[in-house]
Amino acid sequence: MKTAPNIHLADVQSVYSGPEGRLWELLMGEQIHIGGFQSSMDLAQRAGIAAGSRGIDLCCCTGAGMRFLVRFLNVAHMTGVDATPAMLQLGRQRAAAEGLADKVAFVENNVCATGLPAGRLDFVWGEDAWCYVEDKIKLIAEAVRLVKPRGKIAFTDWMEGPARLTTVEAARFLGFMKFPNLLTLGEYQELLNNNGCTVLVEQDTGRFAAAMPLYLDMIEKQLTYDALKIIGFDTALAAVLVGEMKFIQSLAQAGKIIQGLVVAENGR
């Protein structure tokens, strides 16, 4: 596992109640992870999302996955969890805007002690967002605690590759990024059989290195000036976010960051 100690949840907080969160929205939807509808669609069939199944959404963002659950899966209900109340207000008037408030809900805590009942839901989902949170230990035992027996984990998350970061490497990727910490494929694994669960699937999606040029074009050839405007037209600031975009490109292509694809079986 490669870490940063400097970072923490009030650094994540801030990126998303800011500028930077609204940029990464601008570039990669409202659905802010790698692959958007098609990667959420591939992790719902590997998981066996059943209509009319119930659960919850650790590091919802603004809910975009619930959504697309109920909508798409015909889950019956979710809850996400989040600890960034801007994105939490935003989501609840993104879930009102599409008729959707009755089957969404959203609490404002950390997801690695939610508070809410143990063993109720089918499922845990989580896309692209688990690498913002400091305690991995504690947030899988907490996604564990939540569901069923035989109930669901599945999530993609970024995760460090098979050709591993430098110490340099991870520095700068982790600084930038916000994240405390980034786990491995096998790392995870660890985790959840640590927690009585059973690794169904494990795999690089091989999204990453296809999905920063898209990125990387949308900000140099589409879409330049809207992301200036985020930024308060500081075009010194966007100078260094390209070069950090790209830098994340080489390192996807060199196969040390992936898109990691876990579902795992509670087997307690």
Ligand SMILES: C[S@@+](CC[C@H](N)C(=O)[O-])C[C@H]1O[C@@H](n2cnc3c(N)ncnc32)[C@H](O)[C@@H]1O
Given for the second form:
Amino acid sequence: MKTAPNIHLADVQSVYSGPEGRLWELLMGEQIHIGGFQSSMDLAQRAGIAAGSRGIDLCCCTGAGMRFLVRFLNVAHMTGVDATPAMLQLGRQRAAAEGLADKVAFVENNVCATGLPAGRLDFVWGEDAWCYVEDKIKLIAEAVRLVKPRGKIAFTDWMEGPARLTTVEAARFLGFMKFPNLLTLGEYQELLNNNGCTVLVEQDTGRFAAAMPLYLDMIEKQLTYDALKIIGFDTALAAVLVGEMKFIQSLAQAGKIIQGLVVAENGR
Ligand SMILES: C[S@@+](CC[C@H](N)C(=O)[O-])C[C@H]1O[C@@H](n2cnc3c(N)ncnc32)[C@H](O)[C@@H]1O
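And the form predicted together with this ligand, for comparison with the form predicted on its own?
Entire complex below, previous chain first.
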């Protein structure tokens, strides 16, 4: 595990309450994860998400993943937990605007201790967000606590790849992204096993290296004005952001960071 001990939840909340979060949405769309719709469908199919089931999205942001699940997989109900009030407010507005307010609920809390009842849900869902969570031991224990016996825990996440980051690369990458730490697929597997889960799928989706050039092209070739507007027309800051995105691209190309996909079953 690579760590950035000086990064905490307040830093992440400030990203998602301000221009950085809006910039990610400009580049990625409402589904703020690599691969958007295609990635969500892939995860849902691998996890066998069934019509009529009930789930919880840990780090739901504005709830785009939940709207996807109720609309396209006929999931009966989703609860989303997130710690950033601005994202939850936007999520409630979007769910209502799409006529889905009765099928998705939002809870403001830290995903490590949701306060929600144990063992009631068919699945836990997470998309490219658990990299922001400081205490992965508590996160995985909470995810397992929330699902029924034989329930699924399905997530994608930004992870350290097999080529491994150097200490210097990790400090720069985690610092820019505001990730308190970064796990490998193997480290997630160990945490899940420690909580009585069997890991059914764990793999590199192979999407990361292809996605970054797309975001860079949009920021440099199509959405430059829009991106500048979000950051107060600060062209020097824009140059820094593009430089860091190119650095991330080089890490992805070298297999040092990946989008990992995991599906586990609660054995308890
Ligand atoms: C990249 S966004 C999630 C994107 C979303 N899964 C999607 O696919 O659209 C990350 C979210 O994680 C939330 N977050 C990070 N750490 C958290 C924590 N410890 N507890 C609750 N929410 C957290 C942030 O507030 C933010 O909304």
